Every structure is written in C-alpha cells, then in structure tokens.
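Let's start with one chain on its own, the form predicted on its own, as structure tokens.
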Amino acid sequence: MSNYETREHDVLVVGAGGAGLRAAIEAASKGLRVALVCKSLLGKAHTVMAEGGIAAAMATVDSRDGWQTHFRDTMIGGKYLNNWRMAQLHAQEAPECVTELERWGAVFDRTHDGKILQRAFGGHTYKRLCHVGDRTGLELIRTLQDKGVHSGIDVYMECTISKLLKDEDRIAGAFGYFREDGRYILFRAKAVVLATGGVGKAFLVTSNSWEYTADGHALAYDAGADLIDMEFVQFHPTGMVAPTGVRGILVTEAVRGEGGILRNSLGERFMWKYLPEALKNDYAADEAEAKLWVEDTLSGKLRTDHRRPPELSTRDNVARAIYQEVKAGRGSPSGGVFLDISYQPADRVKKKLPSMYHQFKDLADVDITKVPMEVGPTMHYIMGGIRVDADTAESRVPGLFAAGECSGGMHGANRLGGNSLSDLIVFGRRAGRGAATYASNLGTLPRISDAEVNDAIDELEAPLKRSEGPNPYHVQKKMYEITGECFSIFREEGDLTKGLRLMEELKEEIKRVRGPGGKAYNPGWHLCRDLRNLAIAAEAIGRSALSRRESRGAHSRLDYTETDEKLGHENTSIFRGPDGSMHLEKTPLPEMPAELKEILKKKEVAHA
C-alpha cells in the first residue's frame, strides 16, 4: 500500500515535554537526524503543570544539602523500592542539568545574592527546588523548544504514533497518523525514545489533559517491553475542587511551599493527625513551632530550630488525610478542605505564586489573598512505567529507550514533588545519549514489512468501517467507573477483583467501538485508539494492586493496612503473554553498594 508518506531518521523521539526536547537534543548534538513527534502542538506539553520547581542540590539557599541528602530523601519518599541507580544518578546530575537549563536562557528566581532561589517542598529535608514563581514547567518547556528549534530538529505536530515496527526483535521505527486530517505517516528509525508521559486520563478527576492516554505504556507493552510499578498511582493532594468543570485541575505544591495551611470545615488544622509515626520528628510538633517555620519563609532567613510545618508531609500522606477528613464529614461546602494562603501579604503571594491567584480568580472567581481555596485530590502522576536500564535509558527491546513519566523505576512507590522536572532532564539527557549511541553502532536503517504497515492501517481503520458498535465515549465513561470506585486512593481485593472483571468486559466492548464519519477532525475516532491504551494501563494498574498485599507509598489497601517489609525487595512486573494476555511476575530489586546503604541510614550525611 502506498497511501502513507514515509520519513527515515537516525532516532525518533515520541512526545515533546521536557523529556522529549531534552532526548532529542542530546541525540541531536552527536550529529544524528533527529525526529521529534508531538501529539499536541509544540510547546503544549504536560511539563508546564510541574508548576513548584525543579528539585535539585544547588545549596543555593541551604549549605547543608547535597547530593547524598536528595537521594535519601527519594529513597525514603518512594519507600526503597526505587531503582537505586536511576536514584543516584538522578541526585548527583540534577544540578549539572539545572545549570545546563540556566547555560541555554532558562531565568530563575534569585536570591539577594543573585543566586538560583530554591523553595521548601514536600519530603525535601532542605529548600531544593529551584523555581520560577509557579511557571516553572512552563519556563523548562520555552528553554528547551527555542534549544531545540535551533539544534536542527524536525518536528511532526499534532501527530499520534498508534504502533511500534520491528525488524525481528529489534525497533525498527513507528506508524502513525496526522490528527488533523487523518493523513498516515511511516517513520523509519534506529532507535526510538517513548517520552509520552502518563495515563491520568484512564480516571475521571485528573490534573492531567487530554494528551496522556498511556501511549507509551501501551506502545511499549505492545512491543514486548514490561512495565512495573504500575500499581502506584499518585493522587496530587490538591486539586480545585470547584466549580465542576475545572474540577481536577492542579493547585500546586509551591501553596504549601510557601506556608499555605490545609484545615477543616472546623478550622482544625488536621494534618498533625495523619503524620507516620517513623517521620514525625521530621515535622512540627504544634502551631507555634509551624509558625516559626512560616516566619522563616517570610522573612528569606534561614532557621535551623526547628522542623518543617505538617502541610509538607509526601503527597501520598497528604492525599489520604484529606480524603478521610472528607470522609469524616469535615469536608469544605465543595467536597474538599480549605487550603489558606490568604494570610499572606497580597502582594507577596501574587509575586510568589501568579499563577495560582489567576487560576482561581479566572475559574473559580476566588482571590486567594482574601480566602481559602477549596481542594481535594486528583489523579496526577503514576510512578510506574517502563522498565529501563538506568544508565543508557533503554527498555529490553532493543532500540527503545523511554524517559519520563511512562518511564519506571527512578521513583519507587511515590514521587516527590519537584523530582518530575530533574527526572524529566536527567534522564531525558540520558535517553538520548542512549539512543544516539545505539543508532550509531547500528550502520543501516533496520527493515520494516508491508505487512505490518498494512495491519497497523488496518487496526487504526476498522472503527471507520464499522456500521454498528459502541460509542466511545459512554464505554470511556464505564472506564472512569471501574477506576474511580475500584483503583482509586483506597483498595481493597474485592473491589480490585470486581475492577479487573468489569475491565475484561470493558476490553471486549473496545474491540467493536465505531468512530463514525471520517478521518478528519473525528474526535471519537482518536478515542477509539486511545482507549486500548488507556485500558491496557487500567489493567496493569488493577492487576499490581491486587497483587501487592500491603500498603506502601501511593498504594493503600484497606484489607493490608500495614506494609510488609517482605515486600520491599521485589517489583510488580507486568508484560505481554505469548498468548496477547497480559501476565505479572515478581522481580527482585537490584542490589544496592554498602556506600548508599550507608547513606540511608543515617539522618544527616556529609556530602561531597
């Protein structure tokens, strides 16, 4: 068949956030011809949401920190059950790639000293996060486009990859399709780099839009690379909460960051309640001591008597706290609890947080320097994706490398904020090294059949020639049913069964959605692809919980409240069967060098 346009390059990169820009740059700097496909228009990236900062031991605003403590802090956020490596390697390279981002026009707060600023987060033992008011995503994403645009690189806009090829067992490039028309595209390729992002869409009360659909997961999956950690599902703490039509919609981190309190319908300030017994010493003991820590945030001084304030426990704590205040009944008019920051100067909470005061002000018709906003959580980041090697950032395909959030393993069993950003450049930067190298051992372009050109046309087609079938998007909002009420914050094995029973359903009524009308602007016929994938995620996530008897970081069960230390050497894998089924192992951690463990055990480390 000849009704595609086809286009050779040396690495394709799938997906144009932070990651994506980041891969291609670095394979473009070896000389390489570079592609890089974006679902959405350039600069439209889920990036810009990473609103806080970029976590990173500068030591800018703390001489305390370093390399060792962020690791620490990511090993004990993500419950040690993190790729101990892609942990490290993300610690010590963090700076270098922030300076890098400053090097290429990135412009930070500074402090009076003129030096990157860097704010309080949740889990960080020090202020780490390097920032740009609360646009900070938004400010990664300008500096690596306008990096990119003039590093040479060809960009595909508003294109969706629907399938990876290969050549036996090795990548040999991707098909896909443009979105505005429908017109199909063949990209020829080396290596390819997957930085797609998430799967937020596969739940109904998300931060994220409509791009994250689980692509890369299911690419992946699709081309015989495994998946773990996909039980672990991070619900932001707040999100707004109203009106409905924004509900969802990311309230950043950098509230708390910069002193914003969470409390009640009763105006308790209740997150002392909910502190791990193991980590409270970490935070204040009473309102007067949490005061003093938001003195010091006031005032730029830096305090060392005493602990961060409760509203900065890791987002997987703050999360279940206010679901079990709304629960309890102390929930604010909306469904969610009041987060305050209106105690504050105005001026200064518009200069510190602009976003923030415009977000609301424009949706919600709330001026935050006068009340509370009203949050609760929202489905935000997933932990798990992609099995990778830390190091060169590629899957066990070989040729396919993955960066990012459809990644897995840098994060263990919960993120810490601001770890997205340095996540998204470290190994963005590494993943393309990965893939030029690759590439450039590789001599010619790999092989790719008509044949599976013409399934891949084929399989994107057959809802077009339906004449009956389901419609997309009721079968889509089956989909939000089965994970908002069976892998949501809390799960029990009742639920998750009755969830995986209902998705096996689901997955058969997929086979025969219909898309009518034709290829051009048919927004349900782009549903009908991304709901495979979205379904494959739904499952991988549903099968890990069950299969994870205890609790740990993002991953509650009701039914094993506790976590079992047993469980800590192991991941959750998840891979497709001979048979196309989807089959789950347990796989033993790496083993960590008796220098980290060091590191881990003790409560202040001297850094290097």
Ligand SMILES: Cc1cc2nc3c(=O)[nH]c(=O)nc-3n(C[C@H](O)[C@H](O)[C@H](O)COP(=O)(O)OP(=O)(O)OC[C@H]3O[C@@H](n4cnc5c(N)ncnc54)[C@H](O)[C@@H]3O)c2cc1C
Second form
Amino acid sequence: MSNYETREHDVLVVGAGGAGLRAAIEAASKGLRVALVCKSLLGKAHTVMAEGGIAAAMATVDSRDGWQTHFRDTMIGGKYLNNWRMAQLHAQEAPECVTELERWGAVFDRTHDGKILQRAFGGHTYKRLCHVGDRTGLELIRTLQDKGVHSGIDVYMECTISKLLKDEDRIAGAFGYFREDGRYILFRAKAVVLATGGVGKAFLVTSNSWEYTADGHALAYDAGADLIDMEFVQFHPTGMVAPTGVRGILVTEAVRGEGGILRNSLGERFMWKYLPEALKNDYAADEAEAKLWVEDTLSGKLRTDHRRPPELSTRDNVARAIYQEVKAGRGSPSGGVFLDISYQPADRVKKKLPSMYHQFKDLADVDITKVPMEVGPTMHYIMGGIRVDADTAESRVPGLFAAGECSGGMHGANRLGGNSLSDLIVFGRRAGRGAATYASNLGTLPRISDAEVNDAIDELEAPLKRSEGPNPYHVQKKMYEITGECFSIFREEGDLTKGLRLMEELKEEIKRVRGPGGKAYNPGWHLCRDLRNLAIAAEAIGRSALSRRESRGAHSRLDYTETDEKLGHENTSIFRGPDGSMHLEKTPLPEMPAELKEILKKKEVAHA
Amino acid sequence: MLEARMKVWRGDKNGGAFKEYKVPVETGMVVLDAMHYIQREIEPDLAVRWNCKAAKCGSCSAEVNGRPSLMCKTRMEGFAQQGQEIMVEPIQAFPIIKDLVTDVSWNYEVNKRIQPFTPKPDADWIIYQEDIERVQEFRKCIECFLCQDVCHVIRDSNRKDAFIGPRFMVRVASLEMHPLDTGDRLKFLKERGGAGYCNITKCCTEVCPEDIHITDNAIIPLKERIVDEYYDPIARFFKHVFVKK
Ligand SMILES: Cc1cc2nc3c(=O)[nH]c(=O)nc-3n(C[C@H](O)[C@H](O)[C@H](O)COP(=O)(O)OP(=O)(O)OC[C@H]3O[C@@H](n4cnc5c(N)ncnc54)[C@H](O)[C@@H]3O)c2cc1C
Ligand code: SF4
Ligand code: SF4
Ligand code: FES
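Now show me the form predicted in complex with the named molecule, since the one above was the form predicted on its own.
After this comes the whole thing, all chains and molecules, with the earlier chain placed first.
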C-alpha cells in the first residue's frame, strides 16, 4: 500500500478563492490551527477572474441605497427562491466586509469626494458595485492572500482533495494528493470548510476554468450532505463567440453597466422587447431616456433621475433574449449579437474597461473602441450547491461547512452580478467563524479508519493501473455533448430524460477511464477523478431540472414556459440514498418573517 | 487546415528534451490551446499550468521561441503562417517540476518577508483617485513571474538569496506608495531585499504582460527613496518634516 503523510489541524479549508481565504483568515484569528488547501497556486483561484465588481449597499454614490433595497433586489433577482436569511445577512454585512478589505489594503476606484466608487449592474436598483476597473477579483484575492500569509495559516498549494473522511456521523478530515508528484496526504481535522467554487467544466462553452470540476459539490454529496437548487445554472449573456479558440470567455457585465448597447443584425436594439411586463417601469422608456442615463454616468454624476437602459435587465433575461434573437436568424456573423461601447470616447473605454480592451485586441483582433463586439451566452455560475445553515454555514453533516459558489441558497433561481464576490466575503467569514466555534467545542480530533484511507487510495490509483480504457478527455467531450444538448439554456422533458439516460452510460464509461503516464504532474490522471465529480453535478442538474415543471429565473422550460406560484415555495434537494444512487426531494422554503415581507412589498424602500 | 510544427520541452529535474508535435491551427488559437490539443489527442500527461485562459491569473508562463510569454495570450497563427517552428519550454529561472511546470515557491517565500500593509491607525479613509493611480498600476500584477524569469540577477546569476526581484520591487512599491501606509520597508530593501543588485536594464518591464512600468515607476523611485534615506541627510530631513508619503 502506498505511503501518505498525515497532518493535524483544527480547521481544514478546501479552496483558496475569496470564500476559502476569508474563512481561513477568520478561523485563524480565533487562535486555531488552520490548513488551507488549493488545487492551483495561491492567488490563481477563479476569484481572480472576476471583473465587474462587488455588490454592497455602501451608498457612497447613491445615498438612497441601503441593505433593505439590496435585499429586495437579490430576492427579486432570485425569483424569491433564495434562502431569505442568507439574502438578509448578505445585504446587511456586505458593506462592512468591503470596508474590511479596504483596511487590509484593497485599493478601490474612488468617487470625486474620496470614497469608494460604485457602478451600475443588472438587477441592482442603485449603483452598487465597488470595483477596480475591470479587475476587481484580482484586487480581492490579492488582498486576502497578503492578509492570509501573515495570519499563521498553513497553505498546501497544488494539492487536490479527493475524499472527505468521517468518524461515524461527524467530519474527521480529508484525503488528497499533491499534483506535483502524486504523493498522498491525510488531513485530520475537527472541522472542514468547503470553498471549492463551481461546476463549469461540465459544459463546453463556459467562462469557467479547469478548476471548476464540482469537487466540493461531489465531496459533500459523498459525505451525506444535500445539494439544493441544482437546476439553476446561470448562463451569462455575454461571452465571446469568435474566434472559436476563445468561445465562452467572459465579456464583463460592466460593459453594459458603463452603457454598452445590444443590437441584432438588423441594427435593432432588441432588449426592450424582452423586458418582463411587471418590471418595465424600472427601465428607460426609449432610446432618448437611456441616452440621458448614459450621459449622466459618463459625466460622473453620482445620482441620476433617469431610468437605466434595458441592457441592464437581469442575466437570465438577457441571456434568453440573445439566444432567441440568434435562433430567429437575427444573429451576428459568428452566431452572437452585437454589443457596442465604441460610441463612447476611446480613452474612457480603455480606462474603465482595460482588460476587455486588451482581451479583444489580443485574442480577437477587435478594437472595441472602434467596432462592436460579438457576444453570446456562456455557462457562468451555478446557483445550486451544498445546503447550509445561513448563520453558521454548516451543512447537515456535523463539522462540514461550505461557503462561496459551492454552497447553495443565497442566490435562489438567479444570481445578480456582483453578488458573488460579496457572498464570498460575507459567508466566508461566517463559515470560518462557524467552523472555529464548532472545532473549539470539540475536544479531541475525531478518528479515521485505515480502511477508509485505503479505499481513497485505491479509487485514485485505479485509472493509473488500467492497461486499457477510454481517454478521459474524450469522455469529457461526450459529457459536453450531453450537457450542451440536454441541460442547457432551454430545457424540455424529452431532452432531459434523454440526457439522464446518456449520463447513465457515461457514468459506466467513467468507471473505466485510463490515465496513462506516472503520478508526477499528470493532468490526464487528474481528469479521471474530476470526471466522476462532474458527472455527479451534471446528473444533479438534469434531475433537478426535470423535476421543476415551470420556468423560473435561470431555469427555462420549453414545455412549461410560465412561472408557477405554487412551486415558488419549495427547493429541490439532491442527496445520496442508502443504496448509493441519487435521490431527489422537495423541501419547503423557510418562512420569511413579516418585516422582511414588508420590504418586498414596497416599491420604494426608505433607509434610515 | 493550417498545421503548426511544435517542439515542446518534455522532462523533469533529471533532464529532458524537445519533442515534436503537429497541431492543427484554428483562427484565434493560442499556444495554450495547442498544449491542450496535445493533452487531449496525443499525450494526456503533458504538464502545463493554467487557469483563466484570459491573461488574468498569471499561471501559464513559459518561453515561446525564447520569449517569456503567457501561453494563453500568444497567438499561433503568426508563427504558423510563416511556417515557423514553435518552440515551447518552461521558464528558465526556476527549478523544473515537469515539462512546462516549474517550482515557483521561492516567490511565495519572498512575499512573506515583506512587511504587510500598515495603515495609519486614525485614518479617515478619504482617498482621492489621483493619489492611488500609481498604486493601482502596481496592483495590476498577476504574479506571472515573467519579470523574475528575465532578470539577469535571478536568471543568470541565480542570486535569489540576495535580490527579491522585480515582482517584489513592484509589491513593495505598491505598499510604500499607498497614501495611508505607515510602514517602512526601505531598510529591508537596502539590506536584505538587495535593491542595489538591479542595474536598471529594463528587461523586466519589456516582458510584463500587464504593462506595468516596473523600472520607471517602481524600482527607480524606490532606489531614490533609499538614497534619500540613507545617503542624503538633508533630503531625509526635508522628507521627514514636510513631505507626506
Ligand atoms: C470570468 C468571471 C467573471 C466574474 N465576475 C464576477 C464579478 O464581477 N462579480 C461577482 O460578484 N462575481 C463574478 N464572478 C463569479 C465569481 O468570481 C465566482 O463565483 C467566485 O469567485 C467563486 O469564488 P469561490 O471562493 O467560491 O471559489 P474560487 O475562487 O473558484 O476558488 C475555488 C478554490 O477551490 C480550490 N479547489 C477546488 N477543488 C478543490 C479540491 N478538490 N481540492 C483542493 N482545492 C480545490 C481551487 O483550487 C480554488 O482555490 C465571475 C466569474 C467569472 C468566471
Ligand atoms: S531592471 Fe533591474 S529588476 Fe529589471 S530585469 Fe533589469 S536588473 Fe532585473
Ligand atoms: S510585474 Fe508584470 S511581469 Fe512581473 S509578475 Fe507582475 S505581471 Fe508578471
Ligand atoms: S491561463 Fe491565466 S494567465 Fe494564462
């Protein structure tokens, strides 16, 4: 049997994006021994890619803003399926968490009077996104990284956790391998925080990186936690569509926040057609009003009385609009639509959207200060994830906590832009605190059986030992075909059932994949394990989508196009049954207190 | 379809060699895509680091035809159309782990030695945009370590023991020039950071994918501050009396 080293900590944090770093810093501040594990190098996690900003009702730009409005926007965006308590805590605590980042060295763009500048984003009533040009995620991660390295945290880089280990019901640690040489490591810990991000690599056209292989979702599922809202997959309306090599790479919503205009091949500004009737009044009535809004934004006016342009509708809505325009034959040459910011002064575009300018120039030979971009929907984010308690971030497995994109509940049926980065720091902090409290109350380290560890090793080594078997990259490609065809932006019973049937076959194939080569830095071998996790996520998405017979937020059914009031009171929950197969259950949404219901009813919210 | 002839360095710390591959070239394809093609269709165990594929994370540093580059930003067509061979090898300044992956952990150790952000205790946190433009330039750094790779002090003389390298000169500058920071890292730079080893060749600035003016905006001003502080008592007097940071 292979050797492995053993490390002991009070709290083990899996994932070093915004959520994981924030959790580790918090747990370490309570004087505990904290380990932080990540698949990549420190500072490279997905969070680094976030562009547009971080949502927090700081009211530095528009004094009308406050947590109640942010709460309301989040619930409306999530089609009321959000865990109300998470949405409330998020709205209330985001401003202090942003301030904390500033105290730790983050350097946000400023208003004329020296405060943190905020920009407009889809679904947010007021200008609410604190940002640094279009590289906000880099600022967030670097700030937390620099804070983290001086917090006495033990960091294990390029180390992949493959299994959570339990002592009877409670968490006891985790097992993993180092990418560098394939050596194994056993972490014994009193509490584990999962902060592993999303599931994007289950889809071909995605803005997500290789790391997004649903590890946290699968680790928690295997350990007995439940996953909620997995049918809600966010397709960002604007990804690059050409050239093929860059298909899916994100074009930040900040382009629209700064006044970017969407048009189809007829030159029509189509978004007006797609605004939901009930929300029409929140948007500019015509081109003239939209233009005034943009002029106010350009002149740096803090507050504008004009309503925002229709391009700033929520993501689910804009993505569907683009999809339908293309389908109706009004698409751009490469199968997208046009997004135009070139009517603004070139200098301003370069200053406000520098990485977009470079991205198009370097990768597509397009100068966005001169011509429109071509954009189309790309898989971007998963609202669904590990069900956690709002206050402590603990899952239903004692000692297992989760925060960030791998957790569920906060965003309901659709996430608003900017609400992820704030989610990371609000609930990263809470998870760190929750795990620290739990670990402090637990006397000794839970026990781990040798048999479980040996199983973990066998599972990892099987693909290396096979002399034949399918190429994991080819199997991944098959999964792309299934998800792209059956679990994508528009869904239908026939497709979903077919997709799930194909997934059954694929799961068998995944059991036979072979990773040729040795254990040293071998991406093919790593993918063998990742595929298993992706398959769990894909199946969960398919099953959940099939069970929700309505259209709501990011989940659009061609056979059930309306939103069904009755279904707005239940979450879909996925868990592993005693027989090892995937089970699904509907669970009622927690009851919202009367004072929060009041906030949702009001059109204008007065802030103290 | 256009086909590229590629030579990719394969091996580990015990040695290795270039291996040839033929890779079909699509429009817009970058060198990183070619590495993925090789993994997918030819050799799944080719080791490469990458994350964002959008020049934002600084993971995919390598030397392409001798030039330190981000593979996700280096287009294939140019080379391929001219029938040129494309050579891809790991960055040279750091020890090899496998194929294109190197051990850059030294950089993380250096970072720990730099005094962290130390704000004024009683600051009102009113900060004007014009006072942070420069700091924001430095904070664009994606830690690709390409500047460390070309700096002759690190690459040719291997004086990692003596000089922190351009990346961390940039990091120190971002802290020293923050309008609310009260830390003092000049002694560190002079004595243990090895600022004196840099002789302003500007090679680092040339390769920076974020277009940070490493030498002009970070290193030279820091060197001047060191001179003011340690070699010029009059300037030091004026600095302490009149000039805020
Ligand atoms: C291009 C892009 C732009 C975006 N822009 C915005 C924006 O402007 N505003 C906003 O609010 N949101 C934005 N988002 C969404 C947001 O960036 C992400 O949802 C968020 O960063 C996720 O953070 P996280 O901490 O949950 O996970 P991540 O930052 O992805 O970190 C996951 C960590 O887990 C580690 N990990 C994963 N699996 C394992 C394992 N098995 N073992 C060990 N470690 C593991 C990884 O190595 C990594 O360190 C954007 C997303 C993308 C893709
Ligand atoms: S300018 Fe200085 S730091 Fe930059 S490469 Fe030359 S010697 Fe190195
Ligand atoms: S300063 Fe530039 S070259 Fe150096 S690590 Fe940062 S981004 Fe890379
Ligand atoms: S993959 Fe992120 S910089 Fe190249």
